[in-house]
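The chain below stands alone and is given as structure tokens, in the form predicted on its own.
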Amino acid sequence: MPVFAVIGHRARTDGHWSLNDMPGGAGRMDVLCRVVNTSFFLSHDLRRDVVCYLVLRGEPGPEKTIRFQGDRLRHLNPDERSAGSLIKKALELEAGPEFRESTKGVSVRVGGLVRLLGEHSFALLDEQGEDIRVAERLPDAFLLSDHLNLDEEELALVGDLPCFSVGPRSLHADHTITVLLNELDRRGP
């Protein structure tokens, strides 16, 4: 089961933003919406075997993590506003230390990258990593960043993770996931 975690460096941690201004007022939530859609959508179907975490590190804090579970996911349509609406609804819940479901397959909790790293054996997706096309074995969980590079604190946390690359050029997070899922599909179950 592929697991993706994407760090949203400026993504707001509350629901006080407009679906009409996800790139600005929501802290580049549009990038995270595209990641969600890419993680799950096939032509006329959803990937039921994927989990996608969004680690929100923006204002007003504290950090929150939103989890999308493909096997339970409902009400997601292939447009950014749909994913944005599900994220916004999750952020309007009072979040605690454990995941709390806002809609089928979407849940939120307080806490961010440190906790998530303790729960999964992630590999970092980075241009300098081992090429996924020649890697003998690929892990199940992948960590990547939004439109910003990892900061010093994050780099210190992930310094020991194995690194993989989808190619020599820097791609958008959603495009990286597309290439990776294609490689996983080609390798089979």
The other form holds:
Number of protein chains: 2
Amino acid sequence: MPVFAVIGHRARTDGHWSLNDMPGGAGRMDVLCRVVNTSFFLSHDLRRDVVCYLVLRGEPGPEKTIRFQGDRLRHLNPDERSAGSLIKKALELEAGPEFRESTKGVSVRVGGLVRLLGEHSFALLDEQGEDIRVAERLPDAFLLSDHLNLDEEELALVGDLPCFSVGPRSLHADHTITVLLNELDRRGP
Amino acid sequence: MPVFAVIGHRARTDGHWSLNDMPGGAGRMDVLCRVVNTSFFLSHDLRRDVVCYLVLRGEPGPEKTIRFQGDRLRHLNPDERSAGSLIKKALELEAGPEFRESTKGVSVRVGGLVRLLGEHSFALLDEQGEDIRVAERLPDAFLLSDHLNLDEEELALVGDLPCFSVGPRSLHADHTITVLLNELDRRGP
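Moving from the form predicted on its own to the form predicted in complex with another copy of the chain:
Below: every chain and molecule of the assembly, starting with the one above.
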């Protein structure tokens, strides 16, 4: 069960943004939409064993976490607006401390990275890490950042996590997940 | 210089479609937008050595080919609407038999696969091909299909091309390109 979590540093925590302006007014929500796409889509199929968390740290706060569960997902199409629409619906739901489902397979709660780190044994995906192709064993859960680097507060939280790299070039979060899933596919269940 | 060409079987050949409905009215133009994203984007950089062709075979015709050249590209952002907007501008330009530039690094001509096959030594990316990780040498130019399989006419044209696979699962065209570029990155220039 691969688990991905991506930090959206400026991603809005309410639904007051337009699907036509996800890179701007929504705080680079387009990055998170592409992460959702690449976490789940196979050709004519979905990766039912994947769970993907989006940690939204932008305005107006407080932080929220949206969870996409492959085994329950419906209504997700590959285009950015489709994922964006499901994120928007999640953010329009009143969120509490426990996950509440907004659409099938998509749920939301208040809270961010601190709590999530206590729930999964994450590894960090970063250019400085061990190459995933040579690593003897790969973990089940991976943490990534959006277009911004981890800030000091986040680095203090994740500084001790194991660290893996997908190759010699620095890639976008969604492309990193694609390469990682290819390695996991090749290793088999 | 990696070259990618993707066939958009239903992608409209004029500009009469909305950036808000690329999967529907534009004939799955969203697939081609994601191919453009993954062909060029590195973290905070573009792959300047890549060329990406979109072969548009939808209504109203005739077929057109749009060329994105990494070494000249400007104005491309990672979100789907950004690539869509550049495609739309290219389709709004009157196209002739030779490439005409619509925006910096993006150009368009009338014509499709037959002509392109005469200009590059393409290999096909397909699940049945030789694994890119074990192939002794990889070609410079790769041909992919969008969400639809190649039709009989296309198969007759490409039947003799060498064929490569990126792994055990069948992936979307954009994800396939990401995995392939990772292999090329690892092999070096």
